[in-house]
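Here we start with a single chain on its own, the form predicted alone, put down as C-alpha cells.
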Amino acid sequence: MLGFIKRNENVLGVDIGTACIKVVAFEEAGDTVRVAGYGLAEVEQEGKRAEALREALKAAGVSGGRVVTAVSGRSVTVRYVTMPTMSDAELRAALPLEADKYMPYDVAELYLDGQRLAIGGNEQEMRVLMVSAKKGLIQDHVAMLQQVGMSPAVIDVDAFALGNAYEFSERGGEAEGASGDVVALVDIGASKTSINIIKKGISCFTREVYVGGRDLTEVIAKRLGVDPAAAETLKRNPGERNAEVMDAVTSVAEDLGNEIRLSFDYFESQFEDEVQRVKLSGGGARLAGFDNALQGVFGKPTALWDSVGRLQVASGVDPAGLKDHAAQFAIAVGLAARIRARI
C-alpha cells in the first residue's frame, strides 16, 4: 500500500468520502510546502463518485502530480501487536504468518503492510502496527480513480491520514503532541467516524465507529418533521433554529460520545496514560454546538480542528474558501502531506 514520491513533484491528496470528494494539492517552493489548489464536490448518488471526483479535480485546478488516496471501512483492519524484536526485512517476511493470527479474513484475500512503532517495546519485543485491506476494496478504489485518468502512488488509511495531517499542519506551531500530550483526532464523516489517538507523534490506537453525519440528518428530519434535504440544510446552517437542532441530535451525540469514550477507556487501560484533548474534523463536526455536546459526554476538552489554518497557499488560490471547509479537508491534507514523507 506504499508508493514513492519524487522530490519537487506535486502531490494530490484525494479523499473519496461517502457523501463528498475532497482534493488538496501540495507543491514545493524551495523549503516551503504550500497549497496549490483544492476542490470538493458532493456525491449526488452512489454510482456517481467518478463524476464527483472529476468535479473536485476541476475545482482544484491542478493538472499532474502524484496521487495519494485512502481507504476505510469494514474491509480494512488495523491491529497493534507485540512481536519479537527483528529487522524491518524480517518483519516484512513475517507479516503473512502473523497476520493469519490477527486478521478476520483469509490472508490470501488481503494486501498487508506493517511498521514497527517507537513506543511500547524493549530489547526482546517490539510493538508493530499491522494493517490489512481486502484486495477487492483496493481494486475497486483504483478502478474508480482510473476512470478519471488517475493512478494512485500511495493508498493509505483514513485514520492514519488524520495523524499525518495533524503532524504536518501543527509542525512549527503550538503542537500539543510535541510535549508528550495525548491527542485524540476524531473525524466525523457521513457514514462513519474515524478515531486516531496520538502520543508523541505516534498513532497508538485507531478505530472506526459507524455513526456519522447522515445519522444527524436523519434524526433532525424525524424530530423536526422536515424532509431530508431540509434537514441537511438545517444541519449545515441551523441559524435561529440551532437550539431545536441541537435538541434533536442529543441522542446521536450521546451514542457517538459513548463509543468514543469506550475507545479512550481502552487506550488508557493499555497505555496507562490519559487522553488530554480531542480535535474534531469532518463534515459532521461542523454543526454548531456539536463539539460541546460531545465534550459533555466524555468530559475531555473538545474543539473543532482547523487543519489548514497554518498552511501557506500559492498565488491564485482562495484561502477563504479553503478555511470555510477546513474541517472537511483534514484527511485530504494528511494524504497530500506525503509530499514530505517521500513514500
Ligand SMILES: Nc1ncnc2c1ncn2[C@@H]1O[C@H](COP(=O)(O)OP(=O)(O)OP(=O)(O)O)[C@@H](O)[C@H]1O
The other form holds:
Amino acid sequence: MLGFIKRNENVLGVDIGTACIKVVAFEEAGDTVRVAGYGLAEVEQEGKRAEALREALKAAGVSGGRVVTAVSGRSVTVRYVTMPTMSDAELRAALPLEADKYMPYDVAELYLDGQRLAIGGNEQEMRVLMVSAKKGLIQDHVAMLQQVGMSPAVIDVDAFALGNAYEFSERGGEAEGASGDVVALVDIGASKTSINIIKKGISCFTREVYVGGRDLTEVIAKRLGVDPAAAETLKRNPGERNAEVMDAVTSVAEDLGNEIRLSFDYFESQFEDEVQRVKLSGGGARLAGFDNALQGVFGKPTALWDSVGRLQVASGVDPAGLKDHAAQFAIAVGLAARIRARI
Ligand SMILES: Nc1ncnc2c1ncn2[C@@H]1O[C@H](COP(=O)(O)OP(=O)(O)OP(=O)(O)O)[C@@H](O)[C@H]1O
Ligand SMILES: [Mg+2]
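Would you mind generating the form predicted together with this ligand now that we have the form predicted alone?
Okay, now the whole complex, with that chain kicking things off.
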C-alpha cells in the first residue's frame, strides 16, 4: 500500500468518509508546508459519493499533485506482532507467510503491508505493524477515485492518518515536548470511531469501534420523536433543546466511552503506561458537550482537537472555512502530511 512522493509536488489528502468527503492539499513553500486548498462535501445519499468527491475537489481548487487516500472498516486488519529481527527486504518476503497466522481472511484475498516499529523488541526480536486490506475494498476505492480522473499514489488507513496528522501538526509543540506522554487520538466519524494511541510519537495501538455520528442522530430521532432530518438538524444546533439532546445521547456516550475505555485498558496492560489525554476529532465529536459526556465515562482529560490550528495557509485560501470544520479535517491533514517524506 506504500507509495512515494517526490519533493516539490503538491499532495492531496482525500478522506472519503461514509457521510462526508474531505480534501486537504499541501504545497511546499521553502522549508515549510502550507495549505494550498481544502474542500468538504457531504454525501447526500448512498450512490452519490463520486458527486460529493467532485464537489470537494472543486472546492479545494487544486488540480494536479499526488493523491493520498485511506481505507477503513472491517475489511482492514491491523496487527502488532513480534517477529525475529530481520531486514526490511526479509520482512517483505516473510510477510505473506507471517500474515497467514494473524489475518482473519485468506491472504490471497488481501493486500499486505508490514513495517518495523521503533518501539518494543530487542536484539533477537522486533515489533512489526502488519496491515491487510481486502483487495475488493482497495479496488472499489481506486475505482471511485478513477471516476474523477485520479489515481492514488498512497493508500493509508484512517487510524494511521490520524497519527500522522498529530505528528505533523503538533511537531515541535506538545508532541515533542511531552516525550513520554501518551495521547489517545479518537476520531468519531459518521459510522465508526477510529482510535490511535500514541506514545513518544509512535502509534502503539489502533482500533475501530463501529459507533459514530449516525448513532447519535438515530437515538435523538427516537428519543425526541422526530424524523432523521430533524434529528440531524437538532444534533448540529440543539439550541434550547440542548438538555434533551444530551439526555438522548447518554446511552451512545456510554457505549462508545466503554469501548474506548477497553482499548485504553488493553494498551495500559500491554505497555505498563497510562493514557494521559484524549484528543477528539471527526464530525461526530462536534456535538456540543459530547467530549464531556465521554470524559465522564472513561475518566481521562478529553478535548476537541484542532488539527489545523497551526497550519500555514497559502494566500487566497480562506482559513475560516478550514477552522470551522477543523475536527473533520484531521484525517485529510494526516494524509496530505505525506508531503513530508518521513511520514
Ligand atoms: N456541527 C455538528 N454537530 C454534530 N455533529 C455533526 C456536526 N457536523 C457534522 N456532524 C456529524 O459528523 C458526522 C460526519 O463526520 P465525518 O466527516 O468525520 O464522518 P465520515 O468521515 O464521513 O464518517 P466515517 O469516518 O465513519 O466514514 C455525521 O454523522 C454528521 O452528522
Ligand atoms: Mg471519517
